[in-house]
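Form predicted alone, single chain, as structure tokens, below.
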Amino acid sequence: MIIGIDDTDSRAGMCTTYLCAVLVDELNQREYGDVSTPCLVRLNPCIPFKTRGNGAVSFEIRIATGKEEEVKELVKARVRELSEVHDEDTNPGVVFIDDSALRAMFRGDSDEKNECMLKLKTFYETTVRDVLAIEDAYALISELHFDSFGLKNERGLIGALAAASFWVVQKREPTFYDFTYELMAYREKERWGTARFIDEASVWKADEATYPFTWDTVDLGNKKLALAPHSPCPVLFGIRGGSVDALYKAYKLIQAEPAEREMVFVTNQGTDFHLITREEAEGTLHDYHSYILEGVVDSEPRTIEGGHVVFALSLSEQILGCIECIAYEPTKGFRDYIRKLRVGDEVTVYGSFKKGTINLEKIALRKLNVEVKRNPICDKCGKSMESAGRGQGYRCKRCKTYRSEKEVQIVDREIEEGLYEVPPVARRHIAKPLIRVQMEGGINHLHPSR
């Protein structure tokens, strides 16, 4: 049986990954069957009604015969018990994909099998890149004969089905989607809501010992820890990386308050799967979506109130018009790169779109404008010529010399071409850090935040 769960937390507490960790441990202890490593799926980061990281979870359990309903009742009981249902924005949902439902999905000819798999793939991908309604989840749950459970308006069924769908796809095709890992450590319950104790020096030591196989544990440029949340949730800290061995190596080096439990998750974090390409956008941009867009800088960057840096971007012909791009104050030193842009620079921007503005996550400087048009210099006296009037060229009043056009000078730029990223303290969970891109190879001129 595959179980997906979502929307059990609130801004005031709880974490869906903690509920998942409790369930996985309890199911193992009660010997209901073998439980898999759970999965943490980050959904569309732009959704306005998300709590924090917009994450849903799923796992698989090979249940002993006759224990299916008992397992379902245990899951429902823990969701009722631990969910923040008193919060008006918390609407838990659980999806159960029984073995019988899985067998029915893949029974018959290959076309039928592929159609079912395609529906699950499409649902998962849409939850990460687009906006869905609860009716979309109800329809697919009913069509594929899945069991489900929800509280209040049951909006969590969307994420629960997405996380379960991700698991089904990865189960059949393990490398179909890019994935990473996160090791989550959870606090003892009596400490929830209090200041976390994590020895800072030990975190830097753990990072030094495991980077780049772990990442975003610290923010080197801003000299800050990046592994611990600031909310009153049960999470003590999370270590992200591409190697489970590296995660545990870092975990053993970190000195902190006692952890109640820890759990490793397979996750879509650090993959950039939320980004929609220019071709996929099909000429139209929508709020609450994230894009990769090419264009030309159309205004000099300016710093506005709050320390945010903004510039206008003239989009390529596939998507007509001009939009604004913004590097918000929390992106810290990333704003310095944006300030060095000039009109005429050819760039590719990565980020979420809302009300005509891209919130920058990365920027690729494809071609820098190194040409500056200036009034020509007189060959005789060496001074700058003055305009002789609109369309009448340039003259030196002293020497009577004449030029018909401005001259082009090549200037040095204080920035190089290449791909730049926001620092770890400002990075979305699902955004792909450039250290991962660098390790994969194939792309030149990368400028990781460290």
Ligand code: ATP
Given for the second form:
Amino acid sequence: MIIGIDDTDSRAGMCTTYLCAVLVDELNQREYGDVSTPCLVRLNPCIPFKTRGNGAVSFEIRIATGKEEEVKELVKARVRELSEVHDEDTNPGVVFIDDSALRAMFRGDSDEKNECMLKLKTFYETTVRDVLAIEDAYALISELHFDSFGLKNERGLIGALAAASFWVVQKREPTFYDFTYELMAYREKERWGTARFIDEASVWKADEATYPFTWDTVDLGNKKLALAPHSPCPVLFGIRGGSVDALYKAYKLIQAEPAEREMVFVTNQGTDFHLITREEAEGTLHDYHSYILEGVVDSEPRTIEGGHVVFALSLSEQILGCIECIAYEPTKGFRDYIRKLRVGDEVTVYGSFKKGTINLEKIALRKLNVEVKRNPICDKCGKSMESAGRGQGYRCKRCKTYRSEKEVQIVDREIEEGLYEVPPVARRHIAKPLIRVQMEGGINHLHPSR
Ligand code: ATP
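Right, and the form predicted in complex with the named molecule of this protein, after the form predicted alone?
Once more the chain from above appears, this time first in line as the rest of the complex follows.
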């Protein structure tokens, strides 16, 4: 059986990954059957009703026949008990894909099988890139005969079904989607809401010993730890990386308050799966969606109140028009690159879109504008010529020389072409760090924040 869960936490406490870790441990202890490594999917990062990182979880359990209902009751009981249901915005949802439904999906003739798979795949992908209604989740749950459980307005069913769908697709083809890992350590209950004790020096050592197989544990440029949340939730810290061995190596090196438990998750974090390309956007941009867009810088960057840096971007080809791009103050040193842009630079921007503005996560400087036009210099006296009137060229008053066009001068730029990113302290969970791109090879001119 595959179980997907979402929307159990609030800003004041809990975390759906913690509930998942508790359940996985309990199900293992009770020996209902093998429980898989759980999975944590990050869904659309722009969804207004998210608590923090818009995460949802799923896992698979191979249950001995006859115990399915017992397992479901246990899951429902833990969700009822641990969810922050008193919070207005917490609306838990659980989706159960029974073995019979799974078998039917995997057994059917290939057309039917592919159709079910395609529906789940589309649902997961839409939940990461688009905005859905609860009715979309109800419709697919009923069509594919899945069992489900929800509390209050049950909005969590959207994320729960998306997380379960990710699992099913990866089960059929384990490398269909790019994935990474996160090892989460959880706090003892008595400490929830108090300041976390994590020995800073040990974290820097752990990072040094495992980077780049782990990433975003620290933010080197900003000299800050990046592994621990600042909320009162049960998470002590999370170590992100591409290898489980490296996660455990780092974990063993970190000295901190005792963890109640830890759990490794397979995750879509660090994959950029939320980004919609220009071709996929089909000519229109929508609020609460994230894009990769090409264009030309259309205004000199300026720093506005709050330290945010903005510039206008004139979009190219399929999507026409002008949008604003913004590097928010928390992106720190990334803003220095944005300040160095000039009108005429050809760039590709990556980020989420709302009210005509892209919130920058990455930027590729494809072609820097190195030309400056200035009034021509007189060949005789070496002085700058003056305009002879609108559209009438340039003249040197003294020598009476004439030139029809401005002169083009090549200037040095203080920035190189290539791909730039926000630092770890400002990175979205789902955004792909450039160090991952670098390790994959193939792209030149990367400027990882480290
Ligand atoms: P945490 O990361 O701490 O677990 P969260 O940020 O994941 O919290 P949730 O409490 O899970 O936030 O709230 C997100 C809500 O948005 C859930 O009910 C989920 O089902 C729903 N949701 C997620 N993605 C979409 C989407 N694309 N369209 C509509 N609803 C969505």
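Just so we're on the same page, rigid core means the largest C-alpha set that superposes within 1.5 Å between forms. Positions refer to the first chain, counted from 1. Computed from a prediction, not measured in an experiment: that's the story for all the values here.
After superposition on the rigid core, the Cα atom of Cys399 is displaced by 2 Å or more between the two forms.
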